[in-house]
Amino acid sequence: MAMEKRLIKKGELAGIVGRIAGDMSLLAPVKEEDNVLFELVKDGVTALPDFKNTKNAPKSFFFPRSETLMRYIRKQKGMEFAGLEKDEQGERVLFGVRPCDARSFAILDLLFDQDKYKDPYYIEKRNKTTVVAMSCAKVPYATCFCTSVGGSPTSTDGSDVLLTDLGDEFLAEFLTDKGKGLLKYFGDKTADAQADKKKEEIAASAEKEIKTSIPAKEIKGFLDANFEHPFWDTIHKKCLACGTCTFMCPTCHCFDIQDEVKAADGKRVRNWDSCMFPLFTKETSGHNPRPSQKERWRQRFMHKFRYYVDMFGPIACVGCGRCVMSCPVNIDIRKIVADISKL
């Protein structure tokens, strides 16, 4: 089946967003003091038509920071199951996602929606959500490096609809059946070959604007053979173990599960965790197989550039640069890749 494509005038976008928000939940980038965050668009809330990227990665809409998995009741003879938590939200649209973040959904799908192992909480949210991505046609952040890890400013991975700014108009490409469910909001002006050509030119220009280029795919051979290399003693010394890099990352997915009981009511909760924390691998015996930041930093790096590649194929990094921008001691994952490539 041929891909559906529409052209819409710039001034029509706000109306389209408003109509979708009137029919279902719509989450979009919103200015919040000095930050841009994804929020529910409702009366008095305006979605930003032009921004570089949001402060936080939108993975939290599929994999929340804290999520109740099930409830139970304490009785005299023990615990009694009281039901699974269901996502009560209906169909929703995640609007204005940058291609790097949309790619992170495709990368997380490989983990949470495998043939053998399936996470029903993630999958339910993912199935209910239509992802409308916005190409990066303008100058990106200096910290962006999506092209080094398999992405691009116009990547369609993980998206249902892709919007590209052509100047006076947006090109809307409807990539999946879920995406085609939004066709009725985008008018009936079909895109022509000229629009496709213009998009290709914009895509080529946008890729040239990404100045950072690192050999992310080339270092795996070194990682395969050098688990105990002296290099691992060099990168962690100023790390504060704050976990900022993992919590800001679109693809990090470590979690902890805890039971919380108040009186007779109990619930099982899944919370984000971080491989950078000392407690993450501490065993009941008191032994910790990763006793220092050296082992924790090595684990984080190896997971992204070696272990995930072995398990699923793609590097578990989309090049958004959030960890580079947010690290309080300026540890730069791009420099680590570059330094390893020299070894």
Contents of the next structure:
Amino acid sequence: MAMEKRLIKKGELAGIVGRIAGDMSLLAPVKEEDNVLFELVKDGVTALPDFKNTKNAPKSFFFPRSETLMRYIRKQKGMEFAGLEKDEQGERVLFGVRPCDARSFAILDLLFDQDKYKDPYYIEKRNKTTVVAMSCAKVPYATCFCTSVGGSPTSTDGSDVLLTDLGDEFLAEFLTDKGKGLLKYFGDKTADAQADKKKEEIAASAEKEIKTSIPAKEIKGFLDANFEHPFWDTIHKKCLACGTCTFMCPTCHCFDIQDEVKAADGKRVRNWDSCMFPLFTKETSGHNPRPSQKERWRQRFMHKFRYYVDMFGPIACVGCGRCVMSCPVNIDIRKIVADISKL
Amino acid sequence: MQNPYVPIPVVVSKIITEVDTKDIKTFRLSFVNKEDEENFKYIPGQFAELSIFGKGESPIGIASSPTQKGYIEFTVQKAGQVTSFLHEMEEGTPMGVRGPLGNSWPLEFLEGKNIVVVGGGFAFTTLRSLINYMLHEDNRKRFGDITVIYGARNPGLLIYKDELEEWGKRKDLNLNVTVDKGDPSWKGREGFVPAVCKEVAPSSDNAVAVICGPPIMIRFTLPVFFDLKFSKENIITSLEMRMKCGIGKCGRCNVGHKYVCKDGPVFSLAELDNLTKEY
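Got the form predicted on its own; any chance of the form predicted together with the partner chain too?
Entire complex below, previous chain first.
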């Protein structure tokens, strides 16, 4: 069956967003001081008609920074299980996700929705959420490099609906059954071949706009063969171990599990953690298999460009450039990839 | 969907203080629900997360053998927050267990072969599971000669003393217990594990060595087995790393692209050769 496609006039988009937001939770890019963040659209909070990308990666809607896994209660002999944390939210729409960030969902699915161990917390939120992505008709940042890591300004990976700005109109492509659930909001003007052609032109010109091209896939052989290499001895030297790169990254997913108790009530919580932190791998004995920032830095890089590829296929980087923009000491992952490719 | 983060309710049904220093105890855990007991199907070499609400979780190798029915056992050294709390617990206290987790000793690979088990200190727990499994009457004939070399720093630090005595009486097991330094009442062997391995000199013919112990013991024991012509495929060990989730997601116990919690903890030396040296 052919994919469902609709054309809507540009002026209609705000109304569509408003109608969906009236029926279910809708999160969209909203201006917050000088940042753009995903927020719940409601009275007084409007989705930005035009934006580059959100400051934070939207992974937090499936894998929150801090999340209660279960609760327990003090009984006479000790703490006893008191139930799972229920996700009270109903169906929701994540609207205006950039294709790079939507790809991060597809990449994280491989880990959290594996055959053997499924992560029910992630999966439940993922199942309840319809992802409406917005193509990058104009490439937002000079730091964008999605095309080097398997993505593109019009990538559909991880999205249920893809919107593309064709100039006067938006083309809406309904990619999944979940996406088709939103068809009714998009009117009945089906897209013609001309719209498809226009989209292709826009996709091609957007790809050309991306100035950064790095051989991210080609360095795998070097990484396989050079766990030990003088390159790793200096690359981390200016790293402050602040963890900002992992915090901002759409695919970083490491977490800690902690118990929090208040009087008789307790909960087990998972919080984002970071491979950049010394305590991350430090054992009770004092032994640390990654004893310095060298090993931690190498771990993050290897995890993205070598281990994740070995485990699941794709590189665990979507080229959003957030780490490049956020690193307080300007470590630029693009430059590292490029430098490695010359070794 | 099964929730792999939720612990199975158990009760501490028996606590055995293993060593003179009292900081290593074996905890026998009994399942609260019969169906959980039936579903908890494990193989020697696997581990579980001991889960204490309000304190946290700690990954510990399963020290009992699946041939022992009705309970599972863990031998735990008092070290961090969770294990220290565990050491203060009394029999009858409820707690939780998540597992079984990880791969296991490669039983199918071991079948039909002569097995050399080498253990040092308190890293003898999942080896004890393996030995008791192999010695069980249903299983014994599926394995060839069994040689055990086990050492501790002094007699008071040997764990499973009653069992060692029973094993010593058996004709179908070559047991060699040693201590680095004896005391006046010690009648047994003295000497470091690597030296005893050299003396015992188990044949590598159709044999597999399963070795677990502190890094220093491993370092000096491996050359002995290489001299005895054991191949790297036939030397098996178990790794330890800091863990949280135990199911290959939280991202801290990987050695290269293998997660010790999910793909390990058991690896052959040949497998370890193909991984990064970061453990």
